[in-house]
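Just the one chain here, the form predicted on its own, laid out as structure tokens.
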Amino acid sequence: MEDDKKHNHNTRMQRKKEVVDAAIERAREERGIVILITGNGKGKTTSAFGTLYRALGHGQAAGVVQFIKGTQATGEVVFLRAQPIVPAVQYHAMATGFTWNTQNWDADKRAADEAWAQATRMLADPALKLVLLDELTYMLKYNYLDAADVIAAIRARPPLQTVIITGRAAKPELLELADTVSEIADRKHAFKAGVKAQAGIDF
């Protein structure tokens, strides 16, 4: 009986290896991709920064523009700024932070335009292997930025540059543009149960 289990397991693993090997063999194209991390669940920005740190680990230069979160000292950014590799990262944060706190269209629009100007500069820079546009989806949802302009700039980026976009309620145009889409579902969240947001866990 034990021998049968081992044999069946080995057979399944061999089949899996053949499938994986075939997929690797088919994947020959080399180019930058667009990654969209969306959904109502927790962890979109954290996931994106994990990929950023992975790129930095390979010695790649990167750019980060944070829409919305500019006034909050998040652990990811605090850690990034404390590293000697920080010159390899171009960073800009939208000055107004959460738009629902300011409730000022004109100020938010100016801040969004300034942040997008930084983003377009990064998207045109072939030295940047990775550009992270954190919470960009909100800029399109609230019409601070024109979706067609955003899509055009991302499409026109250098061929080997990868772009990561995060945020809830991604527009169909972004879903269509992206090569990889991950949707994080909101099953449960401690905050909804009255647990205070914690440094190191939530920001």
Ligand code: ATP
The other form holds:
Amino acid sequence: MEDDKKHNHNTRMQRKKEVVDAAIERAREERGIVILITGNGKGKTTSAFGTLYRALGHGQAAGVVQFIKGTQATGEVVFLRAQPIVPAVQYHAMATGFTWNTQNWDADKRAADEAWAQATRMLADPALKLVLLDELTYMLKYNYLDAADVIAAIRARPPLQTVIITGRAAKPELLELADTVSEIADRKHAFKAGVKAQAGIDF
Ligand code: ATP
Ligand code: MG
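Could the form predicted in complex with adenosine-5'-triphosphate be shown next, to go alongside the form predicted on its own?
What follows is the entire complex, opening with the chain shown before.
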């Protein structure tokens, strides 16, 4: 690189460093947060499990509730169960294999309540640094759970506990509650081009 270009680059990087350092200096608060990962694109549940594994890597204990769950365990859950770290994770999946085709409100409602009871227990446990509520948004959207109850339990959690919520169509109350919201856009999905769901990629 020519000398003046190098000089310009260094000046820009120096300015950038000052801005970044100032932002780091401002962010001093230490507390658990609510992370909401929503939108129609692929990557919500996998992102949440990535964060779970990150927390486990630091020796933290965590809880996971999967609100919509087919009868087959996903790859990340099978992997988790095979790890020696497994006692650090409390796991519950909705019992029915809730699907869009369900014709049985009562059974699904019971399963949702049972899953939520596990979630509230986790949300009251200060030993859990992370609580992952996968696909929780649908429980509110379809009124299986009361939004006000859910918000209240999350707000009342231990101060250092972080909660991750995933799912499409998040209600405005969840958006308002969350400290970090990532909306994954659906620009393309191979499924729409006729590629079938694959083990290891989609489940
Ligand atoms: P993943 O579990 O892969 O991170 P996700 O949690 O963002 O996906 P969900 O809405 O929970 O997405 O759906 C899970 C399944 O649906 C996965 O098999 C995923 O590949 C598929 N899927 C996700 N987004 C789309 C989409 N836009 N079109 C079609 N299928 C999708
Ligand atoms: Mg998902």
